[in-house]
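In structure tokens, one chain follows: the form predicted alone.
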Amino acid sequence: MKTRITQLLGIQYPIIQGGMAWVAEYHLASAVSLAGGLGIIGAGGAPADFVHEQIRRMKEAGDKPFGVNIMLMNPEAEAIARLVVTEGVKVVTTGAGNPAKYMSMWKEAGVKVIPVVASVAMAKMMERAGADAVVAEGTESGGHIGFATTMTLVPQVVDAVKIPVIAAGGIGDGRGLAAAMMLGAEAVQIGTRFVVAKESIVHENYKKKIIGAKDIDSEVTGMSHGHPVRQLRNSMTREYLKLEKAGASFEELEHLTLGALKKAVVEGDVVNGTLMAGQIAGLIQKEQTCREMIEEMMDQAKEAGKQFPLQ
């Protein structure tokens, strides 16, 4: 399946792995890249030294294309932005901010820049700034989210910009991939399903919670202070929402979640940890290798195309 995205990034399949903090490290990213997709190292809030080591390990794992996701609120975002240039990383995705101030540096170095956007206005702004593509991420996604759904956001972004659009949010199988293509996307970004990949370092407790989740088991916290996060419901989310409803301050709520994602990913604390996952979790039934996931998705997408051929 060739699209402008597969050609731009030099990948076999139009499938990109989300840059999930604590989850998207070189074990997962290299497995996705070696299977024909684009693996992404998630910098999250990590220091530049950690990201440097991850890039080094990624290069050792193979010579397939890969990228780095930079959370622009990271205190070391500038150091990481420069690191990707010195290390010859060819693709950068960004979130939690505007990457415009790094754009000329990246473009001069031949880096393909793909910001994650949650609105048409942001997509147009990123195109004007020189982005090579955008990820239009719907509110169905896990982690930090916007407000528009994938079904409504993607076609509006496609109509608003000339650069390729990657769909994200609520996509976990080949039917979702086919649907995204019908909306005008030229690739998909997938997070939650890759969390349960056999190559993922995520604790088995976390994986089991995703595999056992139903369609209604995710919750959105942080709406009151403008930083909504989708995650699976547990004791921590119940306490958070209780405090939020009572009018707790941003600082008080932040204290409750301090280190909670690491607790879930590394320690397997599914009671008090932050179990970031999208609404698609209810569709995910088993652990598989990244190659199995990608090949299954491609087969399903082709089958969906046969069932609903364009006349």
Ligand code: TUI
Second form
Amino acid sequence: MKTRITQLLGIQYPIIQGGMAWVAEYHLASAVSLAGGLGIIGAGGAPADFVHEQIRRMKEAGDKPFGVNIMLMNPEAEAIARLVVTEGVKVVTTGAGNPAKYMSMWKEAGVKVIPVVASVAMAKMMERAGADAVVAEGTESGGHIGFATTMTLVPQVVDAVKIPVIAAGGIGDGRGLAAAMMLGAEAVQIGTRFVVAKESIVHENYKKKIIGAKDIDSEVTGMSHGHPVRQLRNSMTREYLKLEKAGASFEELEHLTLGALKKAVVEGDVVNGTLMAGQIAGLIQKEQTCREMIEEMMDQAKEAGKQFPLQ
Ligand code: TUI
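Please show me the structure of the same protein in the form predicted in complex with this ligand, now that we have looked at it in the form predicted alone.
Below, the chain from earlier opens the complete complex, with every other chain and molecule after it.
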């Protein structure tokens, strides 16, 4: 399956792994890259030194293409933006903000820049600023989200920009991949399914929660203060939503979630931790290697195309 994205990134399959904070470290990212997709190191809220070490490990693991995701609310975002240039990282994705101020530095260094956007307006702004592609991320996604669904956002972004579009949000198998291509996407970004990959260092308790989740088991917190975050329902979300409904301040709510993602990923605290996951969690049934996941998705997408040839 050749697309402008597989050609731009030099990858075999149109599958990109989401740059998930705490989750997307080099074990997962190198497994995805070695299996023919694009592995991404998620900087999340980590310091630049940590990201530096991750890049070093990633290079040691093989010479396949990989990217770094910069979460723009990270206080060290600027240092990480420079680090990717000095380390010769070929691909950068960004999230949770507007990366325009780093764009000229990255372009001059020949870095391929792929901002994650949640609206047509942001996609157009990023194209004008020089982005090589965009990830159009629907509200089905886990973590920090926008409002439009993948089904509505992807075709509207495809029509609005000339650069290639990668679909994200609610995609967890080959049928989702085929559907995204039908909407005009040229690759998909997958997050939640890779959380349960064998190579993922995420605590077994968290993986079990995703595998056991049903279709309606995610909840969106933080809507009232403009930072909606999708995660699996647990004691933490119940407490958060109760406080939010009672009009708690942003600071009070932030206090509740401080360090909660790490608590879930590293310590396996599925009661008080933040279990970020997308709505597709209900579809995910087992732990597999990244290679098994990617090959199964490709086979299934090809089969979906044969089953429904549209002529
Ligand atoms: O960034 C994400 N998803 C994330 S980031 C993250 S880290 C975190 N950790 C703890 C609590 C909260 C967050 C977890 N999940 N997805 C990409 C994405 N970007 N979705 C939406 C956006 C976005 C939002 C606003 C992109 C641009 C934007 O622009 C605002 C502006 O500055 O104009």
